[in-house]
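Consider the single chain below, provided in structure tokens and representing the form predicted on its own.
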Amino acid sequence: MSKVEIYYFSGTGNSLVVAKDIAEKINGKLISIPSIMDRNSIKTDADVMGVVFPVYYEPYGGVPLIVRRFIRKLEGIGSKYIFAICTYGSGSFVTLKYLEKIIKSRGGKLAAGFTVNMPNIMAGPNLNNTKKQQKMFEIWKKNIEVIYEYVNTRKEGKFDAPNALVGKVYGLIKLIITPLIFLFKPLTLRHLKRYSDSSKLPYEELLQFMDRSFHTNEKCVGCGNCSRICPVGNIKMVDDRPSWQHHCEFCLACFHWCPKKAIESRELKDTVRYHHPDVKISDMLREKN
């Protein structure tokens, strides 16, 4: 019997739920990416590897920084069947292609890739309300079987689960935007530079300074949940207040999981506070460790 391992990264629980569901379906071992990032190299005797993560900053590849670092630590993956599932709120156009490139640099091959529409963690009430969230969750459940068939038969290819917000139009949107996504790079870079001391840093370094957009309001009680929930240990508690250390993923875990809604950001003025309804903070903390 083949050994299957599912590696995942999640800030609000969307990718955690997807990873858990697919691991249960294909009898795979679930492994949190943050929990193994202290290793110099990562080796596995699994025959099948799955990687599940959210899409961040699509113009620059969409793959979270921690997932990039994880892939670059992999060794001996040349003979493995590797598949990936990326969850997205606004779109996934070049993410799988970028991930494929990183995996190839490690001697492996991305055999199958899937995209799954989940609630947008930066959206306002018009795009992120309970009714629309539930529709996304239902569509995901209906499409687990498709992904299972791919993995179970070692089928190669790509599959986009239906987009809950725009339906079949998403295919046309993807067709139009994909070749033009690079045009958004200057806009993204200019946006990130507002929080850095240097305008000459590359994207991967600029993004880590996005934590300068965060601050606490008068509701903060110094509970330390933000520090514990941060998947990359970017938050220290100083005088009972969070202090961000500038190696941020901008996963927004601190923002969305704060029990007092005490963490705010200049980037998230109208954002609905959200985490997957089937995930508790204890789940996130347990998986992190």
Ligand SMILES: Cc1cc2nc3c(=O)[nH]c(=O)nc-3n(C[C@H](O)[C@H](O)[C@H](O)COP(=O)(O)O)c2cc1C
Contents of the next structure:
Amino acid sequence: MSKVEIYYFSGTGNSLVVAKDIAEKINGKLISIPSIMDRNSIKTDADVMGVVFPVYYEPYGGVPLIVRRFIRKLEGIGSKYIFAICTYGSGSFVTLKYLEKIIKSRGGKLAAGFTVNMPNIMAGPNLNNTKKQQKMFEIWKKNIEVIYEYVNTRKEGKFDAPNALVGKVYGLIKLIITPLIFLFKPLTLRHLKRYSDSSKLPYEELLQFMDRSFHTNEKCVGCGNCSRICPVGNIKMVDDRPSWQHHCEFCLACFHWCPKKAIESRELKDTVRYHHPDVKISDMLREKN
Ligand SMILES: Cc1cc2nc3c(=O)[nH]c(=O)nc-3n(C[C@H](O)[C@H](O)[C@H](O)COP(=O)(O)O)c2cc1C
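To test you: the structure above is the form predicted on its own. What is the structure of the form predicted in complex with this ligand?
The complete assembly is shown below, putting the previous chain first.
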């Protein structure tokens, strides 16, 4: 019998739900990526490896920093069936291609890649529109079967779930935007540069300073949940207030999960607090994972 492992990273639970559902369906072991990042190298005897994560900043390749670092630590993956599922908010055009490249650099092959449309945790006031959410979640429930079929038969290829709100036109949008996505780099860079002392830093370093965009308001009671939920331990409590340590993934877990809505960000002025409705704060705490 083959051994299946599902590695995941998630800020607000979208990717966690996807990882859990698929792990259950294919009888795989669920492993949180942050929980194993203290290892110098990562080796496994699993025959099948799944990687599940959210898309961050498509113009820069879409793969979160921690997932890049995780892949770079993998060893002995040449003979494994590797599949990936990325959850995205608006559109995923290049993320799987970028991931494929990193996996290849480690001697492995991304055999199958899937995208899943989920609520966009960066988006503004409509994030909690339950009708739109339900549509996305229903589509995901159907697509589990497709992914299961691929993985179960070790089929290779890609299955791209269209943005639930635009439907069939998504294919056309993807065709147009994919070759142009890198033109959006300056737009992203403008945001990233606001928080770093040196605007010449590469993307991977600039992103880590995005935590300078966070601050607390008067509702903060010093409960420390933000510190316990940050997947990369980037928040220290100093005088009962969070202090960000500048190795941020910008996953927004601190912002979205704060029970008092006391964390704000200059980058998220209209964004309402969201987390996947099937995920509880206790599922996300670092000590649990
Ligand atoms: C820093 C950041 C950048 C993002 N960039 C994109 C993007 O380029 N394209 C997109 O479709 N969604 C983007 N999103 C939205 C997330 O990919 C999406 O909401 C995802 O499902 C969140 O998953 P999680 O709940 O597992 O963290 C971004 C989210 C964050 C926090």
